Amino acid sequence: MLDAAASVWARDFSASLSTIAERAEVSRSTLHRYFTDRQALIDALLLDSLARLESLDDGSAPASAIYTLEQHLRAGVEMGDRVIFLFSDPNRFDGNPHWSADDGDEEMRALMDRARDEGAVAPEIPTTWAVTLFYALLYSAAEVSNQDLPRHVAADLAVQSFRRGVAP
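With the form predicted on its own in mind, please provide coordinates for the chain only.
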């Protein structure tokens, strides 16, 4: 049901619970058994999507930072609908206690700085720029993979663009 909600709301956040139930191939009463109202489903999808994004960093840091960033891009593109749901509208979750637009930002900045220290990011590129470029490519690849490119192709293009965009 959460995947169905992500798929529907990635394209139309005003879509009804009936539309989501239909997409999930469950009755509306089944959907309501798990989620009492629209806000409960939004919160559940928000928390689940954030948890999936956070799980991309499994804590194993032996890989190079640029490899880790590439893996994050690839995994993020695989979560395309979730990425679009989370980030298509910067004000969508204003006031929601489960949302902080800055979640994970410090970790991403540290990873980008590590990539610079390892020589994979040009020293003249500000960290803020590199992080913003990463997220822009992730969102763009997720969006395009919902239109006409297979996810693995969109992920390859995002990785290639990121590598070339920050290379020394």
Second form
Number of protein chains: 2
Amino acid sequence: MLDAAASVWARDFSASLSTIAERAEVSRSTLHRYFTDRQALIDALLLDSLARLESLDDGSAPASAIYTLEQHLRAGVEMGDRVIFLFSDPNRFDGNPHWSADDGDEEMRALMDRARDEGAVAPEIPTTWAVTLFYALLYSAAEVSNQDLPRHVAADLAVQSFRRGVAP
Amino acid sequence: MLDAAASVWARDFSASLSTIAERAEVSRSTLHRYFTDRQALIDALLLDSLARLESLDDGSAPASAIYTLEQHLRAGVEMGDRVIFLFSDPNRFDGNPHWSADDGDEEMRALMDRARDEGAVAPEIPTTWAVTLFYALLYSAAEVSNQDLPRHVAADLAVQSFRRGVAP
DNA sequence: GCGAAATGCGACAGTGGTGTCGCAGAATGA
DNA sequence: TCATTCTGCGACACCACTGTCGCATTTCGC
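Based on the form predicted on its own presented above, generate the structure block for the form predicted together with the DNA.
Expanding to the full complex; the earlier chain stays at the top.
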């Protein structure tokens, strides 16, 4: 059901619960049994998607910041609709307790600053822009890999565009 | 009213007509007098925004493709909410007669190919990705210039990220 | 095969947005 | 000043979505 919600809401967040139930091949009743509210489904999907995003980078040895960013980018593109759901509208979850904008954001900014220290990001580029670019590329690559390009190709292009786009 | 609609719908396309009327400081009745339908308002805003986008590049002498792209980017960022409205959801206007996806798209692809011929775009980058990147940067710069960075700074950064992101 | 749990179906009231009206008051211009 | 036009207000029916039920049916584990 979460997958169905992601794939539907990735394209149209105003889509009804009937649509999602249909996509999930369950009745609307069943959907309501697992998620009492529309809000409950949103929260569950948000939480699940964030958890997946978080779980991307454990287990590996600490690497350079720019490499870590790359890995995030590739793994994020792999998530497809989940990522589109999360990032297609920057203020979709504004009031949501599970979505503190500075949640992963602060961590991301720190990572970006480390990348700058490593010389992978030009000093004159504001952290805000680098982060914005990162998410824009992540979203775009996920989006385009639903249509025109194979997923890994899109990921490669996003990585390349990011590296060069922020390089000194 | 179109401005109000753009500024509201740029952030939440599911926002009601009451919200837009309020933002425009007119009554809902008046709004309905000018635009019978919700759809009519959408179409009017779409048409107007597209027209503005088109009218960006006339009058100037023919320049290099990459320079033309830059100018489009800068001018687009200047449009702010209109651009966000147009591009925040890539398939928002899918069935709309005024939105032939290959409308400006074909022109944009041709421009991108010219830029590749000029050596400004790496040959191994698919046109699709270059175009996607262009619109992602346009959207992001417009978005970020509503929050953190001055408009022209955001435009500069977008231009820089684009040039380097696609350069050979 | 049997009982428990999960699912589907249809119906229901509540809700918020939508589109339409008529009427009253304000604004405009001759 | 007067007539025309524009605007705001409130009311209305309509509709799609939502959330909740009860009940019948299926599925699953034993």
